[in-house]
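First comes one chain, alone, set out as structure tokens in the form predicted alone.
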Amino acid sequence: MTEPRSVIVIGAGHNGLACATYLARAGRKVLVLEAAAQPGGAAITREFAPGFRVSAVAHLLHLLDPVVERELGLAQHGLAYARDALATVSLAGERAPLVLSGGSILSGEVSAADRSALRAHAARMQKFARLIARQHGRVPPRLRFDSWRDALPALALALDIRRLGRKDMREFLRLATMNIYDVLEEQFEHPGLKGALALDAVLGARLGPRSGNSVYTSLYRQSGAVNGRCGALALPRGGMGAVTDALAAAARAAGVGIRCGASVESILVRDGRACGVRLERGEELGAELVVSNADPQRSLLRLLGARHLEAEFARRVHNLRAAGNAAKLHLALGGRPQFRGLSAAQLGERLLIAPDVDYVERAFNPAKYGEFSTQPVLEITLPSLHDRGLAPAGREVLSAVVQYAPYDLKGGWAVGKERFLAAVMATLEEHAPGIGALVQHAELLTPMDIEQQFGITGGHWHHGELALDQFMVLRPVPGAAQYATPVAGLYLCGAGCHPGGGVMGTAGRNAARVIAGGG
């Protein structure tokens, strides 16, 4: 027997916690089941070497939904920022580093023409990014309309685009499917500037600068805001786990039960309706509704099972592109590293190794053939410079996203991991001579590691590639784009749903609204 208005949420990641909190506030009795020993999913802070703590996968906050942050009172539940406006420093070997913030050049040898072009480019991209941001909190439109009510989301999107004005509307529609390489080549001259902007368009994606729709992924990345600043990058005090700790505290305050160490083996179905879950140790828990924060393939093909789905729908889910292409590097350092040309203050900013746009494209080329980059691109932070609780006195933590590292590596990661780590360290050594001698412990998480440690199919932290054919009404697949699945009583709320990946909480909020409105 299942208790009326009871809900089980599978997975205590940020979206699962947000969804659970909103449902509890709407009068539901909610239990969140988490396989790991702590809530947070891939957005946790953990010790990876004695005395050294690091954000496990996600390491910079830039997409957290301000509505979720405000409505759930995350500041009151402990969320604070060690730094809320990181500048971006493009490292370039022998050239002077280039320091960027928004549409401004803070330092670097850049022509007046490029400075002016950057201001215009940033203003235009932010305008288009705000249009995308307005869609985040909306349930996506349906592909087919049964009523005028069904058509309203599509009409809202069309109206938003029309409000850009004729000139900007045409420009948005022109740019949306373009590659970032062509856009940067037609506007800028400085190689470091183009490299930094190109990396922002492909970070975390299976794309290179010349890949179609990399402009759209750049806009998506800029669609977030921190403290009202569009595109800002923040370091939460205590690491990314501080965000999910605050979400867990908000959930518990709303009456949500959170049960860790409870790995779900399968979703139970009776008379065509989801009615609970079975845990790996055999325990069965009943519920009126089940909401999965796991990725769509794990949720629908593994936990539910294709036998409960129509063949065409199951095929769409199976064909979802969700193979990760980015690795995460953690270094426990015995002292403060020195990067070429950087001051002590600049060392604490966001550092990029993407000297030019062609370097980024060359780094991507091996991934097309299932090989890792021998000269990878990196997004680097030293969070302990702002947050001393992450490392012992006199020591530092380095955290970096490294591309490209294909999930389906030719020869396998058991063989390739050590060679890839050596390539990454060699790249770091070029820009920070002597850093290798400071390393007391190194941890490299490949997409395969991310899959195994955090239960994310393919190790893709967005739960599916960010591409035009996997956005909005098509995310994750037609037939599940409005959070409800074809199985009655079963919903999705994770990053594989609209609006997508990143530590946002919006998908959880949207799913809760759909459920509360008629689930």
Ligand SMILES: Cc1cc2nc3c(=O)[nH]c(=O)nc-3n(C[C@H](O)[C@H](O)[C@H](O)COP(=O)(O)OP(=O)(O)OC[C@H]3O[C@@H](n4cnc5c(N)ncnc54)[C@H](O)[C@@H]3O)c2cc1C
Second form
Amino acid sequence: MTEPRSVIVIGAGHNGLACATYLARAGRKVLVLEAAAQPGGAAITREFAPGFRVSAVAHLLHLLDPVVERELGLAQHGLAYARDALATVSLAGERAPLVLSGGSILSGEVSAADRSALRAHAARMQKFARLIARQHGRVPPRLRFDSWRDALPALALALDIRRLGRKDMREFLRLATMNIYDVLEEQFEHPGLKGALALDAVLGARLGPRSGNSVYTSLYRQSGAVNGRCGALALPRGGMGAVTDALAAAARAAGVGIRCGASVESILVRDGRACGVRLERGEELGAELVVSNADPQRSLLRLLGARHLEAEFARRVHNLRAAGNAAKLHLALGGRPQFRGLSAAQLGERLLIAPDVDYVERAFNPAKYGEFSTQPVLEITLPSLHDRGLAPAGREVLSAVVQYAPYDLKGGWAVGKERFLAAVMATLEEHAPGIGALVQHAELLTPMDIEQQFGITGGHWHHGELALDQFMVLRPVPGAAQYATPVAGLYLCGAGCHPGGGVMGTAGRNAARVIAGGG
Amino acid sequence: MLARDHFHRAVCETPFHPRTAALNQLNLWHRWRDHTVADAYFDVGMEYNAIRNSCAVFDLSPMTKHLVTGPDALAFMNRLVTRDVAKLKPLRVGYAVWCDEGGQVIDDGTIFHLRDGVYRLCSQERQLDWLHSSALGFEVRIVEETNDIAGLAVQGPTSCAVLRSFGLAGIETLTPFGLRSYPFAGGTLEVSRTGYTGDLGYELWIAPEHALRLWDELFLAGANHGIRAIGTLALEMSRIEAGFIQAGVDFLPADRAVRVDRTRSPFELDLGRLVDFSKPNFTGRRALLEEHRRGSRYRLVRLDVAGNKPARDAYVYDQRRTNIGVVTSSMWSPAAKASIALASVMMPWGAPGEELTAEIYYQKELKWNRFMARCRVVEGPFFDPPRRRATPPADR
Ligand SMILES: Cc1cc2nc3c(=O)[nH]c(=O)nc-3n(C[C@H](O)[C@H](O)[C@H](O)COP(=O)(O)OP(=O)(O)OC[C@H]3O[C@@H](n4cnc5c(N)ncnc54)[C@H](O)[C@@H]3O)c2cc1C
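Switching forms now, from the form predicted alone to the form predicted in complex with this ligand, please provide the structure.
Full assembly next; the chain just shown is listed first.
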């Protein structure tokens, strides 16, 4: 007999924790089962070299749902920021770096025309990003509208677009179908400016600036706010793990049980209903409902099994595009590195190696054919500059997202990883001469490593490409876009669901609303 | 396996072709999938009579056949079709339909449970693509074996006697939908008590290399039992009398339909008995459950049509002249002595006994005539002789 109102959540990623907390607050008896030794999923801080700690995958907080932050009392549970509004520095080799924050240029040789174009562009994109943000908290409609309730979110979206006003609506509909390359070429001259804006559009995606859909990903990236500042980038004190530590504390305070080192092998089904899970060590646990924070493919094809699904649905899940492209580089540095042309203060900002938009596109080229970029793009932070707890005195931590590193690398990562690391270090060396000599330990996580260590199929940033054909009503696939799966009693709550990836918590909250409301 | 040079010919001959060609006095052929089959050999009426009065032999080698094996074969079959395959014992054959996730019929066919966990699926349409895409997550092997097995339908009241003279000892004890094998020519002859005629009958399955010998010995054995080769036209008459539906004629396979309202669910084809909701999962289940709850859009009906004109492609009207559907198959039935038809009508029309009207057009010496024929919805097949089910069949 399973206990009434009991729920098992598979995975203690930030979405799983958020979902569990809301469900516990709604009176459910919730147990979270996490395969890893600590909760947090891809949002954790961990030691990667003796005395050096780093945000192991996600490293910048910019999408955290303010509603989740407030409702779950994350500040009370210990979440604080080491920095809440990093500027962005586009490294430019010999030239003076360009420093920007939102719509304004803080320093750099940028024409007046570019400055005003940026102001207008940023304001417009912010407006559109807010529109996107308004959809995040809405449970997507079903493809077949059976009732008015189903149609409401679609109508709300239509209304939001209408409310932009005639001119902006037309511009929104025009931009939504464009690629970021064309948009940037249309408006700007400065190569570093275009490179930086292009990189933001393709981070975590299997897209180059010239790929369709890259305006949408760009808007998505800007759709968050930190401390009320739209599009701001923050470093939580203690690294990304601080967010999930606070979430775990909130969960425990709400009565959620969290078991780590408990890897779920399969979801148990009886008479077509999910009724519990079996752990890899053989133990079986029953529950009235099962909610999975794991990615859709892992949840539905591996843990559940296609046999419990109808054929076309299983196919759709199988066909999800979920091959990751972003690698993560962690360096334990013996001292403070010097980047060409950067002041000491600027070193602590978000540093981009994306000197122009063609550089970004060229970095993407090899990835189309299953090869890594020999001249990769990087998004670099040195969190220890703001957060001394992360590195021993006098030493520093460098954390960087590196693209492109296709999950399905030709020849395999066992062979390719070392060569890729060499390419990354060579690129870094160009911008920060001498950095190689400072390295005491280097950790490179390819999408394959991320898959193995964090249980994300394909190692994808969003648990599945965030594209117009895999968004909202289509996310992860039609038939599961409302967090409920076709199997009674089984729900999804992770980044693979609407609205998507990034440390956000919205998917977890939305899922809990659906479950508590009727599940 | 297909011969590697198969692509030189768009249409192939069946393994029985040397015999069917020699008998085909009309030289009348058509194409069934990738094979040539006879429409008729000499006279359709006489061929029909062989089905109903003696013994008819039909070359069904082009029937699409797939072999499903592997540890998950049963689980796979059960997810594929709407009925419960677990209830189909070894050496039994079951009629089944399979649907897409919208609960719309892709095709119907027969499942042969050859031996424990080994299934052969016979169908009108090619299904390899659908079977493979349905196999995701199952440990099964699916092989198309259409050309590896030649088939003959042996149908009619004397068919059992013919097979006995042919040497199939004890064949009279084979029950409907039973399957049995006999040694033949150093190989195996599989015999199932199945057919598409609604009469007493069997289907014989053999490796192509023994096909001609089978034919020859069978016709020798049947010489005194009125054995006769029949073509598709006669078979078609018997299947309409039996009330069997045909893919592409009485329903549009869901994977071919462009327009959503052109497909049919099992309920809408009067095959609700094949849908087993006690199975926790099969493709189409959710949609069919929903349909079961809300009601179907259409209904397949059998019509007894006034007059003697076949109601070919006729529109069907209710008493108030509302167009409610269309005839999909029609004929003058010698067995029922009536003009009969299968039709698809909108719900709620078509309840048994309901009087409807079929709008029949026919041409006489280049002049078109219209005939508004009264028709009545009848229950059950137009022709259903007890011998179809009798075991042992009467000795004739
Ligand atoms: C290289 C990279 C860099 C990124 N950088 C950023 C960034 O800077 N900022 C940002 O906001 N986002 C970033 N992201 C995206 C972000 O990390 C993810 O979108 C987010 O962490 C997803 O959260 P989640 O809770 O949905 O899933 P996850 O964090 O993936 O959590 C899922 C949990 O389920 C567990 N699990 C899976 N299978 C099982 C099982 N069978 N049994 C038990 N437990 C299981 C996993 O161990 C994991 O803990 C980055 C992603 C990548 C790949």
